[in-house]
Each structure stands twice: as structure tokens, then as C-alpha cells.
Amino acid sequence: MRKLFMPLLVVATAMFAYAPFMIDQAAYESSMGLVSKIFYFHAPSGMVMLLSAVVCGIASALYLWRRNPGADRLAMASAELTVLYGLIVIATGPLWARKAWGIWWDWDARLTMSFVGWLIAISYLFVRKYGGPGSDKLGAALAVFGTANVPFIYLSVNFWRTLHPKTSVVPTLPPLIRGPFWFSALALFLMYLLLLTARLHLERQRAALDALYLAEED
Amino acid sequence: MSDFDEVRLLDVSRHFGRRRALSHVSLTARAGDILGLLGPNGAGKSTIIGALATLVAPTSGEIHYGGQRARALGDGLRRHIGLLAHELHLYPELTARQNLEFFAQLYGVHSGPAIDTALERAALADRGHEEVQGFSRGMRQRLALERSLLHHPRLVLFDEPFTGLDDHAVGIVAGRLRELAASGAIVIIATHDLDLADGLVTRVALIREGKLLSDEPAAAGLRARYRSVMGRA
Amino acid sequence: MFTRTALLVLKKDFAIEVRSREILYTTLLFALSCVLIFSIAFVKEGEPLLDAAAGILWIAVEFAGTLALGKTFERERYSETLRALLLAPAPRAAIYVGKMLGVVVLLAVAEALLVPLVALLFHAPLLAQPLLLMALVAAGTIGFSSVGTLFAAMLVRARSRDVMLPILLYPMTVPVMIAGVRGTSALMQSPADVPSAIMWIGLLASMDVVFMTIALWTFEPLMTE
């Protein structure tokens, strides 16, 4: 990944620069107007957020049972990115909702679910920061439970109520919207990979520094 | 069989982030030994005790119980380990007898006579029905000592067993430890109290800042030896 | 060995509770205070809001349960008896099961008082389907306690555990709460919406299985320092 970092960074930057033109060219949705363009940002961020949360859960399980320190660093980095992408989702959602539904927030299935998932990711970071010694394992257990919880949160809020556009919206997009949508999704995913790499690099450096301190003591 | 007659730490390290609680400690204790882990507070003595008790997992290195690792020996290994820590592992709301009964059953020891003997040994035979929270530190300590030995452990781990005891009680505890060692137990005591260790321990491991500075048979003049080793390092 | 150890731990917790009754009384009193506070929010012009009873019941259970969890493990922390339990020559997960059963029993006692009380105070037909309600409450309580016991146990050594427990536990038990509240209000409709209630009970039961399984797996690695 380290060798690919610079080229990917260039590609991602170019994609981000070009994305607004592409979104501008995309078919204009008459009922929603300009606000509908948030979709290109909002939905892919939600997808990346979910991906990042699952990565965090799997890495945490590996850390808990295999004691692999690399998995711990991956879990930590993914949790931070889950919070970051979650913030994008939660900040852009209401802007669209205000126009579409006339309200800023609604306790519908997906909103509730993103909110709960985001809260769990934040509580993970909270534990890592304030848990004291042993917080790495506390966090790992939290992430494993959080990930196992995702289907239940999904089911329970879905049975509860649904107002949000269905998952089936994305596969049935008209071609003029589909292109720009997947372009944006790819750009945001690339950004995720780059941030993750950078964050992992930082954690590795920290671990190396810790090892040096330990070696110095010996 | 998960019994053993020697425990061995092989290059054991344990660190918490940047802080090394234990650094490459290798140490062996055999049946009949009373090994004293001596060193100032925070030297890593309790971490060694915790690791031997299977409560602390070493970051690197291995601990062998009679040539086998804890994982290979399974949960049954803990039947042969007795631990008395500074915190006494007693339920204050329960009576002395209830405490002993609970732990005896936990270890699958046939209670009854074992409990009576333990209460007698702790000099609490007539106070067995009283709640532990009404006991003095010394009484609790005696009870905790007997509690940790209920199941006749092979490996006896004591972390600061003498705090809060008067001279008479210290004499009793020391006598009990000698008795255990003579009957084939491996006794390991962590303490910072040199006066109490002197004359009791048969081997001395001097520890500071997570490092083993010296591992030698106990000899006269422990205090002078301690000072010279600690001062030199 | 596993079952025996779990039952011993449960019996021991029971013996302590019989002597002090502290956790039972604090839990009950706290649950009552919750009900009182909610009555302020959910009663309008002397009439309780529709469906409020279901929410009040479950929130009171969740809050009181958190308190009971914290207290139970404070008891094991006081003299570091949790470490002594972990030294028992049995699978360590047995300790988890024993502690969890204790919390479930305690909450069951609290619920036996809470359900009729909420039904009475908020004019709610909670007892219209007693068996289904019992199944729902039992499944929900087990789900809450299975996550809660693991988290409370792992927080024993952490700093600021009192604050951490609710912060970690509440988001994690959101599906349990939704299923509990929705299932209860389905049962309170007239006539009761039995198929929905059974669906929620089924969802809760599958959560119980998944949560317990993960907890049994994670307990041992979590408890080794």
C-alpha cells in the first residue's frame, strides 16, 4: 500500500476535483432540485461507514483471539474513520431531509440505525481514550459486539418503521445518475483507503516508538 | 495429570504501552523452595505473581509448570495454584465459614472437616459464624491465608502476606509457610519487607524496575546484600 | 464442572444478597424513581399518553439493571474476589454465566413488581396476555443481562467504570429495547397483536443466543490482564 499511496492520492485528488462537474452534469431531479445532489455524497459515505465498521469488528475479533497487534491498529484506525464518515452521513442527511420531508430529523429506520452505529463507534474511541490500561481489549470486545449487533439493529428498526428511501434505490438508478453516483462512491472509497493507510502508518510509527522506549529501558 | 514440581519463567516480559512491568525475567522455583521476590514497590513483583497465577498474560516469554505451558494443562492447572494477595479475596458480607465453604466447593474440596481445620488454624474456631466485615485486619489475613490453602495447592503464591500483621501473627504465618515447603509445595512470596523475609526464604530473587537483578540462595546478611545489589544497578 | 461452578457463583451471590439486600432495595427504589420521573413527562391532563407504559417499563428495567450490574461487580471488586473466582479450576466462562444468572434473577424480582405497578399507574392493559408478556420480558432481560454482565465484568479494572457502563451499554442494547417496547405495545393493543408480539419475542430470542455465544467466547481473553 505504501508504494501505491502517492499515485492513489493523485487519482483521488483528481477524482474529487472532477466530481462536482460530473454531479453537475447528472440528470436533474425535478422534485428535489439542487438538494438532491447531496445524494452523491451522502449515500456513498454511508456505504463506506458501514464498510469501515465491519473492518473494525473483524480486526477487533482477530485482536481479541489472536492477539495480533496489527489488527488492533487496524481496528483503531477503522473506528476513527467510521466516526468521520458517520459524521458526514449525519450532517448531510438532515439537509436533504429538510427539503424532502420538511423536517430535519426523523426517527426512521436508517436514521436511527446510523445514529446508533455512530454512537457505538464513538463509545469505542471513548473507551480507548479514557479506559486506562487494558482499554485495547475493552474496545475490541465493544467492536465485536457492535458488529454482531448490526443485523439486529437493522431488523429491529426496519420492523419498527421506515420512511427512508429503500436500499433498492441504488441498483435501479437511471443511467445518467448511476455514472456520477458510482464515481463519487469510488472517490470516497479511495479517500477512505488513503486515510486508513495514513492512520495505520501513524499507529505503526507509534508502536515502533513504544518499542524503542522499551528497548532503551532494557 | 496437571501436577508439577517446578515452575519456570522463561524470558518473560510484560509491558503496558511504553511501560515495561517485567523485562526478560527467567526464574525457576522447585518443590520445597521458599522463593522470596524482593524489591521496592512497583518493581514488578505483583506482575510475576499474577503471571504465575495465570491472571496476567505475558507479552512475550513462556511460563512452564513442570515442563508444560498453562494452555496445555487446561483449567485443571488452577486446582494446584493458591494465591493470597494484598486484597484478601474474601466476601465481607459472608461469615468466615461461608467464605471458606464457598471456595472449598469452588475447588471441589470436600468441605466439613477441611473447614473446621482451616478455622482452627486461623484461630477463628469460635467465630466462624461471624461476618468477615467485623473482623480486624489480622483476623481477616489469617482467614485469607487458610482460604488460599484450602485445596492444598502445589504452587503457593503470596503477595505481601505480612502487611497488617503483628509479630505473633507473622510468626504463625512464617511457620505455616515452612510447613508447606517441607511438605513439597513451591512457595513464592513477594514482599518489600526485608526483615520478615530474612531467615524465612530459601532463595532470593531481587527485582527492580521489572528486571531480575539477582537470583541466589538465601544467605546471612540479606539486608546488606539487598543494598549492595540495588545500589549497584 | 461448568454448571456446578456457575451455580455456586449464583448461590454465593444469593447468600450475600439475602444477608444485605442492598442491591435488591437500591434497584427497586431506583426503578420506582424512574417511573415517577416518567410520569411527569408522559401524563397529560391527568391521562397517560397512549403506549407510554411500554416505554416506561423498559426504560425503568434498563436503568435499574445498569445500577444492579454496577453494584454486583463493585462487590467483586472490593476485595478483588473476581480474581479469586477466575482462579477456580473450571472454564472461566462459568463465572460469567453465574454472575449473569444472578442479574437475571434480580431483575426478574424487580420486574415482578414493576409490571403490575406500571399497569396500575398508567392504566395500561399490560397483563392482558400474561404468558406472552412473561416470555417477552424474560427474553429481553436475558438479552440485556448477557451484554451487561460482560461489559460490567470487563470494566471492573477500568478507570471511571461507573460512567463507562451506561455509555457502552445503552447504544449496544438499542435493539433489545426496541423489541421490548414494540412487543409490549403490540400486546397492549385491543385486541392484542399476537403475531407481532411473537415476531418480537423471536427476534429477542435470537439476540439472546448471539449475545450469549459471543460473551462466552470473549470472557476468557477479556479477563486475562
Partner chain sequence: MFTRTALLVLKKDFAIEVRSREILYTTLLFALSCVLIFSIAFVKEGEPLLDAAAGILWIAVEFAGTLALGKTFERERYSETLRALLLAPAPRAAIYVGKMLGVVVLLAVAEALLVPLVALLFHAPLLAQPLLLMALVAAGTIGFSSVGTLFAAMLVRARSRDVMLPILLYPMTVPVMIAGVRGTSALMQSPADVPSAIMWIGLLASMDVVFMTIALWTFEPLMTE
The other form holds:
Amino acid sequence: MRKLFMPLLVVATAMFAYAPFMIDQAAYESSMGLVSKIFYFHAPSGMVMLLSAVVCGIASALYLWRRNPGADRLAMASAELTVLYGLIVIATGPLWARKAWGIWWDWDARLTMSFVGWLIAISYLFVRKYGGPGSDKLGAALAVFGTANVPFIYLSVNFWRTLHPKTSVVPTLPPLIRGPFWFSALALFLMYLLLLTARLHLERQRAALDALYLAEED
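For the form predicted on its own instead of the form predicted in complex with its partner chain, what are the coordinates?
Keep in mind that what follows is only the chain, not its partners or any molecules around it.
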């Protein structure tokens, strides 16, 4: 991944530079008008947020099972990115909702579970920062619980009556919307992959530095 990091960074930068022009040329949703452009950031960020939560949970489960430090570092990095992408979702969602539903927020199943999932990721980071001895295992258990919440977030709109659009919206997007949407989704995923790689490298360097300090003390 190190050899691919710089080429992917260049590609991601170019995609983010071009994305506003592509979104500007994309078709408007008939009832939403200009506000519909938020869709190209909100929905892909939600997809990446759920992916990151799953990565965090799987890595945490591996850490609980094998006590693998690499899995723990992956869980930590994924939790931070879950919070980051969740913040994008939480910030852009009400802007869409105010135009579509006439309210900024509604405590329906999808919104509530997404908010809970975001809070779980934040709780994980607080536990790891301030939990003291044993915080790694407690945080890992929290992350696994957060991953168990992901299917409910995704499927909630299909099982409960909710203002939020169903999961069938994305696969049935019109061609003039589908292209910019998946372009934006790929750009946000590339950014996630690059940030995750950089964060893992930082954690490895920190672990190596801690090992040097311990060796010096001995």
C-alpha cells in the first residue's frame, strides 16, 4: 500500500477537484432543487461510515480473540474515521431534511440508529483515551456492539415506517444522477482508504517509539 499511496493520493485529489463540476452538471431532483446536491455527499458518507464501523468491529473482534496489536491499531483508526464520516452525515442530513420534510430532525429508526452508531464510535475513542487499564478490551467490546448495529441502520428503512428513503433508492437512480453519485462515493472511499493508511502508519510509528522508550528504561 505504501507504493500506491502517492498515486492514489493524486487520483483522489483530482477526483475531489473535479467532483464539484460534475455535481454541478448533474440533474436536479424535481422536488428538491439545488438542495438535492447534498445527496452526493450525504449518502456516500453514510455508506463509508457504515463500512468503517464494520472494519472497526471486525478488527476489534480479532483483537479480543488473538490479542493482535495490528488489529487493535486498525480498530482505533477505523473508529476515528467512523466519527469523521459520521460527522459529515450528521451535518448534511438535517440540511436535506429541512427541505424534504420541513423539519431539521426526526427521531425515526434510520436517523436514531445512525446517531447511536456515531455515539458508539465516539464512546470507543473516549474509553481508549481515558479508560485506563483494560480499556482496550472494553473499547473492543463497544466496537463489536457498534458493528452489530450496522445492519439495523441499513435495513431499518425497509422494516419500519420512516421518513428516510428506502435502500432501493440508490440502485434505481436515474442515469444523470447515478454517474455523479458513484463518482462522489468512489472519491470519498479513496479518501477513507488514504486516511486509514496514514493513520495506521502513525500508530505503527507510535508503537515503535513506545518500544524504544521501554527498552531504554530497561
